[in-house]
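In structure tokens, the next block holds one chain alone, the form predicted on its own.
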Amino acid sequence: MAGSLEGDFESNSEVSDGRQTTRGDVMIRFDNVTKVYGNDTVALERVNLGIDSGEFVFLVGASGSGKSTIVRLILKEMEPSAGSIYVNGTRLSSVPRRRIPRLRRDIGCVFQDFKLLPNKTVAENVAYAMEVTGQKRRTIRTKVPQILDLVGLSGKMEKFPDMLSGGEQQRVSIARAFVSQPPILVADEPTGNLDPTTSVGIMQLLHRINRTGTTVLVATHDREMVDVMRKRVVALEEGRLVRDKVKGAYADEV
């Protein structure tokens, strides 16, 4: 399988929206974090994280190793208990109740059990990421059919997603998270419920959208796609960072 995969995560195809972006440029930093829960759970220690604009970066490690802490620390869904965190130049303790909205605008997620809104079309879904940011609808009409056009859906607007394929809704979900083009793409286990063959199809879409320049951090359990992606790989360990390493494998190498 890695065999004839590897010239897919290697190619030079891309899909371009013109925007300019500079490596280098830190999009994620956790400088000295550490998350203890209520009950004297340590989460996350001491961890200190760059991630540069337009970086592809896999987040490994076992059930409770950190990974979806730091993931909820991204969005500002909690409060580290010490250390600072900073998202797209911005430092989320500055950041008020009333303005986080406006920064997850900056923050595209993907979810391993989609999330989609089982009453609206795969048009709606999509459509609704950009109403609630309060796009206009001339601009929705314009981007809803391209970006489904992207993930491959651009026949299925009009369907509910229980019409829907695990890997299609999982699309749909990426359509969503991408449309308004965020500069940062958040992926939390997004194959965690796709056998094999789709999960392939998955990857290779946000290798795409990476290859635009949107910096992808994900989440993820799947061993595989790891090892064959080789992308660069960050290993939690109870709650502490142990490998960062360029063009990584899942677990360390011998």
Given for the second form:
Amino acid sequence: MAGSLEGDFESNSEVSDGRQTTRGDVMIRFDNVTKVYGNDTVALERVNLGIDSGEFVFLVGASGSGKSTIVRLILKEMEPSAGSIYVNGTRLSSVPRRRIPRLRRDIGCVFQDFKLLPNKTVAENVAYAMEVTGQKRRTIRTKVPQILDLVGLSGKMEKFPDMLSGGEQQRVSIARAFVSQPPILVADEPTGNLDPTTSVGIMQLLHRINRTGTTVLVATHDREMVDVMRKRVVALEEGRLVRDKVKGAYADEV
Amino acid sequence: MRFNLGFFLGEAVKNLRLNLLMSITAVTTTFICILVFGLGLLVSAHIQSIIGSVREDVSVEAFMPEASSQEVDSLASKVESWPEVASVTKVSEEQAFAEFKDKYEDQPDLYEDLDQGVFPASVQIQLTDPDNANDVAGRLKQEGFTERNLSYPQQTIDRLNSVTSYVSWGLYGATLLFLVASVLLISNAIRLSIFARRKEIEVMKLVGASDGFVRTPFVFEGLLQAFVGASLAAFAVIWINLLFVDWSHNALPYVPISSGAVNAFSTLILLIVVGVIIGVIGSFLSVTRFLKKI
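Form predicted in complex with the partner chain structure, per the form predicted on its own context:
Time for the whole complex; same chain goes first.
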């Protein structure tokens, strides 16, 4: 499985053509974003953040520092209280409710609790993300086994999620997030429920996806992982962006 | 995006299988609603048919004591030309006597001592519309008949008319209530099944499914559930109708209940169609309401 991912997906121009933005364009931008829950719980305070196309960024911070809030804002699960957010060149506040599904198809997402559909098999779970965009059945039938092979689950296509280990479920969810080759992949604590060894595998997978040109944003408090990967690290503390360092570690001196 | 019927139907069937208990709830609810609605239709159809046949029997009789057969003939032909009149039957003295004898065959002492002339000749007038009985009677009075020599059940007709309209309005009202109750019950049953799967719907939305894409399998599911429930109920209604008609012929021989009052095929289709429409509306409403919340 290792290494085959880039080759397979870069050669597959049918899907990636026109989708891939050139490296260097701003993929995600937060302009002075503030998010207040209720009346006085400040989750984010005047956050400015720019993530270029093709970057791999860690978003770190303790629980409650605002990592998940950033992820949810990118997915337009909610609106910021102030400031504006741009994703893939689109200003989110200008996206009407009915266009949200289309927006989300450009953002693959991976969650701590996997969020797989329990009534669908592994293959069906991955296929669903393609069915949603109305892709041809034939395309789905060829792409799903391919991507499951890439994440190392070709033998478990017909299994249901509850028959898999946590690491395997997370691989399914990554396969689902990536099968339509979105320009952005957002992961919220992808290794939060996994043991360290399994976590390394998941991170490698995300890294490999990043190398195909996909912008990857990983919110995590997995210190070891961040230190090993040596990627850009954006640190949050009580809703404020306190550090932004290329090739950083979890706890660099400021 | 192209509409993939096979996919949505497949999803719906799969969901039905996996959420068997919820499906049974929804099917049972539809079954009961359509059964009650169907029984209402049956009662209404039979009442209408009984009323119809009773009203059809209404005729005006003009008695002509000591009239010659020419006089009877001329009255009959005159009356026949009136627009309100459907048909005219002449009954001579002999016929009237014979009819009486027929009717009381087993009580010969009633007619043994009677003369033939006791029963007057008469003209029986069948009306095209029972509402015209008064007009026809009025015209006959102009021809010289008195109230005594005419038999037209004015009061029966008036009473029947008012009863008919009360019964009809009552049934329309009840039908409407049943339909509203059905939509509410079914949408509630489907809401339960959606609530049980809210996580699933949230995930679908996160993956980028549009509202329509999430909604369609649920609507198909509601359609299939309603179809099953309504079909069972429709066949039950037809079966109950057959039993009822059979039973009434033995138990209520004087009530003109006919199996022709209910057209089995169109009732079947009507009930199933109504059930399916209710199911579709119910599931559409409840998914839409849920989708608006997330």
